[in-house]
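Just the one chain here, the form predicted on its own, laid out as structure tokens.
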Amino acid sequence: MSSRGLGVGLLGLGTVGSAVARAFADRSRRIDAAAGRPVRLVAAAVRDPQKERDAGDVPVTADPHAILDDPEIAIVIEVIGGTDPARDLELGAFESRKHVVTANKELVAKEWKALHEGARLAKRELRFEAAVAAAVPVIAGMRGLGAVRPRVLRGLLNGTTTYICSRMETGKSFDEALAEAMAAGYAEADPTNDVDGHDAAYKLSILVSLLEGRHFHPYNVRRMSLRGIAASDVSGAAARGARVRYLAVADFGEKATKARVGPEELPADSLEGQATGPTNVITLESDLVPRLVWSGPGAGGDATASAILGDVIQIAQRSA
């Protein structure tokens, strides 16, 4: 193991950020062993430094630029979410010659070109495994498929909608199932991103961009909301041996890629039809490899933290 340590700074200390901080506190030996060198969480930037958190006693600051300017920090983890101020902070991290790891699917999907250009100019890494499917290593999988010609990508990319659909199968209305999802912590207080398909569209945009080697903007993804789904739609599907799930699909045609997210009927015995709760399922059909499937927990603080730490470890292994 190298004796040269590597400092990490956190932007955001909510559910995911706190899970990352706890992991650094609880399993530092495992992280160091995997990285081949000591990796230390130096500090976290938060909105309210006085707020009590279960975050492993990481030092906190209200100034995110203190993280960017700290010479001890080589890797910045951004888990603020949204595009403002996350965009400027990530680009600022590159300007400060730091690597960036993020779980921010909206920012990566919308600002693909700017972020990748920032990383290229700084000769630093941009990694975002946690932006799609949390603990499921689908980003790593897609990165390794540069030689294949994709045909169809489909799957369940949003755990909240899967939870709602599966609860409606028990006789709940959409509103009742949504209320349960919010109470269980699967849906935010404002569930718009989930139920109206923005979250799934961001994730599909990222996967298509990786497979095509160019930016596929989320505005090119056709969205249908889950809000219009009725109990009769769910029971009718069940009578036909099917289940309703919120599906993301990209069809890679000869001239153009068409992408959509929305509720669709699927066979009840399919991987998607059997999925419940926060389970994500992603299937890729291509020419060289007929069918690949990724599946696992696509939401939750610990699951997302595992993907973030995987990216940190890989940067640590590759950094001089």
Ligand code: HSE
Second form
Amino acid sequence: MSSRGLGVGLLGLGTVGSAVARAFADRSRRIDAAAGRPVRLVAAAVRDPQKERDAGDVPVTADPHAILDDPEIAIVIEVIGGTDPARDLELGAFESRKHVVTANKELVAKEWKALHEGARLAKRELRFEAAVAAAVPVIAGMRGLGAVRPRVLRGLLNGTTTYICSRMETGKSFDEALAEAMAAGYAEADPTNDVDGHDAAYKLSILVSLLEGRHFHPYNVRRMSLRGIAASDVSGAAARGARVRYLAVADFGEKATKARVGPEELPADSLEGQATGPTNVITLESDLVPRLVWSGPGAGGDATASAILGDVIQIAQRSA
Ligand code: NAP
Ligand code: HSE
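Please show me the structure of the same protein in the form predicted together with this ligand, now that we have looked at it in the form predicted on its own.
Following is the full complex, with the preceding chain placed first.
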């Protein structure tokens, strides 16, 4: 660690990266106190350094390798998203002996083995609490359940689709509700990932992988789109005392785990039926613990920054 504190570099300064940078600007004393040592944001890499941003005064570069090569940086936060160039950058960070913190669920879900192997070989940490349910500490929760046999995991893992369904209940059209979710920073850069279920499938694959202790690839998740939902589906469900929600389910059978994501009708008074906006709900049934529930804001810059900074703080506490 340099005398100026443990250095952090950001790859990406969009909705999530900007919220992380603002948190470093606004609450550095709190972060340092929690970490037990000074932690400092050194620089951020972006696609367009000329773009105006609300991201404190962090220096920006168009060269992500400048972050990987900077000896002042010990922790790289990857919040670019997607697989290319994120995969090579995360693996490059490990090769440069840096810890990696990411919110990139697509990359973690698809490249589980390569990333974990990269971290193992480098003797560095790979942390991704923000990749599932943003602020809700569900990754930590799953890691604490190594002794249980999971039976069913179910819930709302995508904030954008819950937002769309709950806004359609107030009379908004699908397109209006999606536009609102995009403006609020909940949706992915390509919102197809939200409405067609890729995002929920990535998150379900990560949770199943943690519970089973082996990679459960997202192509094993059966996917139905929310795209065809009509106002009449929402009002019809309401007339039956139900709500339409985009549900993720993993059924851990004796022989094989069956996983699916898609729109379903749920009782209006269920936890999922009551969820509105970007709220995520995750319920796990297992043999030792009948029912565990996690819930909270599952999308948005600040909610995601909270989980990312939690990971950074834990690395700072653990590494010399
Ligand atoms: P975003 O707003 O689209 O931001 C992406 C950032 O990456 C932008 O700053 C962009 O630069 C930068 N970038 C793109 N290509 C780059 C490259 N080749 N080199 C360097 N920088 C590059 O995305 P986001 O919403 O912050 O999401 C980031 C990640 O967090 C994704 O993996 C997403 O799935 C995940 N996540 C998002 C949320 C959420 O609520 N938004 C919640 C949890 C997890 P420019 O600004 O110059 O274009
Ligand atoms: N697009 C994602 C969602 C962001 O709507 O849940 C949080 O992962």
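The structure displayed is predicted, hence computed values, not measured ones. Positions refer to the first chain, counted from 1. Under this definition, the rigid core comprises the largest set of C-alpha atoms superposing within 1.5 Å between the forms.
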| query | finding |
| --- | --- |
| Threshold 2 Å Cα movement between the two forms at Glu125, rigid core reference | no |
| Did Ala187 shift 2 Å or more between the two forms, C-alpha, core superposed | yes |
